[in-house]
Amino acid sequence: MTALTLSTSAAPGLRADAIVIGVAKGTASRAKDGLVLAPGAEAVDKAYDGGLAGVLETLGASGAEGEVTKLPAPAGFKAPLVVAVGLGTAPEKDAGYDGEALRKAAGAAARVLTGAKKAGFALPLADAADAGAVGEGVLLGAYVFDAYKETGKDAKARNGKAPLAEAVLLGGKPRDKAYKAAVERAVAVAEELNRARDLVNTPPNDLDPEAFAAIAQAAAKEHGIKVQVLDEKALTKGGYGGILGVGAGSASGPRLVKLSYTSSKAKKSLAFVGKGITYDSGGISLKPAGHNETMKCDMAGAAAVFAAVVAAARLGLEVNVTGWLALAENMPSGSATRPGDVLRMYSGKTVEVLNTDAEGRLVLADALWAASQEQPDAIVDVATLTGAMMLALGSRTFGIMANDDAFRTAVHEAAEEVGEPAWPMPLPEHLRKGMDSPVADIANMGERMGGGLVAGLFLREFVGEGIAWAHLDIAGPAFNESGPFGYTPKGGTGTAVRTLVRLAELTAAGDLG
């Protein structure tokens, strides 16, 4: 992974690669200013004689978002390139860049900058924040995946180029503690955010339920986290139903792992839960051509809930996150679910299977009710659940459910703050009279139209009394098949990863709820 480091010396004498720089579009009030240069481009812009925005105009510069230009570097500068990222709309005068605008415009950078040893990051650093912003983006820009490349003992990646190995924070403050805790804090979150970004990029026949939970044991041994894998004995003996009748059709036997991170100065409980379905074919209800060859990805919600713990307990944060991966192989098979079968949840419910494609419900069902036993102060659940969400809202915007507004309300504000495009999605209770069976309690289909926000209504069965609950879909941006952008590569993008963090950050505080 990408070094980063603070570093207060000047862009000039820097021995570097390149010298990144922040360029934005002029304010409605500025707009005839054209290209504006944010802070930290000083030191080039006076060896270009105060003529830099000029010249990153006449090279078609223009400020948009994400967008990079590559100049030579002026004379007297130990670094040969100087790149300008594109910040978007500058702010008006007295305010500040938006955190998420630095994201994007590092993670830009850091991917136009594969192969480079060293880069400085002469982006506005405002503050703490900032630098927190920054760090996180050139990270989660760097990232490539290339388990399964052919590289060579150099381990070359992405074009037969490493990523960026270092990136220095110029204008950074390394022995001010804010700072210090600001880029300690981005190194933790963006390594398991990538953590949970490899785990949903990796192919289904080396991810399996099994191995994802070994993956779990071994981090939370690292990690100083308590961990419990139930296998398909013990699901059996437990009555998990939902889990079983999941996984019935694989080779693949389904587990559910139960992570505990504890803090003893941790006065409130928060319990993540992950849809882990390791490979969805959609069973019995086989998934038409064209729409098998991601479904690798279904594992994200648990990948992101795994992650989240993981963070937390790296970060110390005095609060107790459980996490619950909810892990299972959905193919058809003589042994696998029909629809048309009851299912007996872990909550003594009983499920009539109408579609066996609507399978993450039914192992989210059965880790919800598990999680629920330990009356947290909070749950939110994590899935790559419906294809309506994504009709909904799109591929960047992940929807939130829940059964108390003010929570959801709450979770949104979370993603937001962190970067990630959320929306609030009610639940309207004309709905669920749809999921009425006659043979069974509920049935895990009900009306197409607002298929999401049923989906959202099966899971708030199995949700205990009194406790506040939201549901992420994150369908839409939990995998990128188009090109990278910002921070986001192509494929598995780790979303909702920073929003859960986030949540446990707030509760540790006091600040939710």
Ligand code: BES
Given for the second form:
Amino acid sequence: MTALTLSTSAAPGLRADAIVIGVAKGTASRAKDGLVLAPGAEAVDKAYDGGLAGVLETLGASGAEGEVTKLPAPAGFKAPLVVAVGLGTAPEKDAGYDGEALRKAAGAAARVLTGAKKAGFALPLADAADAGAVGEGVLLGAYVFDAYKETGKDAKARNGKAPLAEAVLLGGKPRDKAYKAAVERAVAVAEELNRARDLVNTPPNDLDPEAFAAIAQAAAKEHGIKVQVLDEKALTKGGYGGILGVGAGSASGPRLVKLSYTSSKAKKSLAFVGKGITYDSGGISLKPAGHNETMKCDMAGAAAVFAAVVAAARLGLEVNVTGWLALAENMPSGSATRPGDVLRMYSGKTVEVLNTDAEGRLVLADALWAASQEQPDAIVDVATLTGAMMLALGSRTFGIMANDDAFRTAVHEAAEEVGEPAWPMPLPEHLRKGMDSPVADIANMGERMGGGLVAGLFLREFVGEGIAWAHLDIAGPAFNESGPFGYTPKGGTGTAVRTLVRLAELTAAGDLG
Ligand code: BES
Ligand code: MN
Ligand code: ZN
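For the form predicted in complex with the ligand instead of the form predicted on its own, what are the coordinates?
Below is the entire complex, every chain and molecule, led by the chain shown above.
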């Protein structure tokens, strides 16, 4: 990953491939219409005799979010190139730039600097939090997934370039505790988030449940996290009928991975539960062509949970966090679960499987019940659960459902704070009866309308009495099928990782529940 450092050096003296500055759209109330230079751009502007904004306007720059304008660095600069990146509308006088605007701009700049060795980021840094935001944006925007590309010098030219190797945050305070901590946090979170992206992008022939469990085991060992892997034998012995039923058709057996990070100073405990379908073909209720090409992303919830637990451990958060990865491959075969089968779940409830493509709720049900047995203060599950949630909220926003309105609001606020678009969704009681089954306690499908909410209601039945629970349906934002934007690449996005880490931080600080 890109190396990130803080530096007090001024832009002209930095030996690098480029200097990044920020530009914004002025507003009438901010004394000036048109292009506004953001703090940090002073040295470049001075070298242009105060005419930089005019030069950039001539080049077509408007300050719009994500816009990138390149121009040659002025004489006397040790870097050859200036990259001006748009921050969107400038803040009102005296107000600082919003963290998410900084993150997106830093990410967009890091993206155009793919292939470069070193860049100085002269973006506004009013405080340590800004340094954290810019750092996070750089590290997330610079992400490249090239594990399956030909390597070697000639191949690089054909297949794309390596991520920006080194980013220097100019105007940062390398000796200031708060700045150092903000950068360390950004590095830990971004590294783990990028690892979650790698897992999502890894093709399903190389990432089956066993391989995922092995990766989790290795990372847990490295970071002092306790890990327990239940294989098919252990799952059978324990009665995990949901996970076993979904994995029954695959040549690669299912796994339930439990990651336990504990802090001696913890007063609260959180459980994170992730849907980890390493490939979702739909099973016997096979998905039609056109609907399964991206289904390697169906383990994005488990990847997010894994990343968040490791990040919590790396940050030494004073909270106990248990991650549950419900891993299975959903395949059709002679041994696969059939529509019409009844599964006896880990909770003891029976489920009539009407559609084997509604598999996520089955593996999650067992993991939610397992998590509930430890009576955590709250449970959050993360899942690419329904196409219906994508229809409702689009491809960039995840839905939040919960059994507790205050907890749902807290989760939503945490998501907003870290820059992950999310929206609260209801769990209407009347939809429950659509899942009534003539043979079992519940069916795995209900009314078609409100399918995302129906799935949420199904999950609710497997959460232990009295435990606050929230469900994040990330089917939309987990996998970016269109072009990159801000600090979000094409493919796996790592969505929900930062919300989970923030929830762990808030819980550690006693600011949640
Ligand atoms: N993994 C899918 C949901 C999904 C769809 C995620 C598109 C990301 C992009 C899930 O397992 C599924 O197939 N859900 C079904 C449920 C239905 C059969 C009740 C759906 O949404 O169609
Ligand atoms: Mn499915
Ligand atoms: Zn699925």
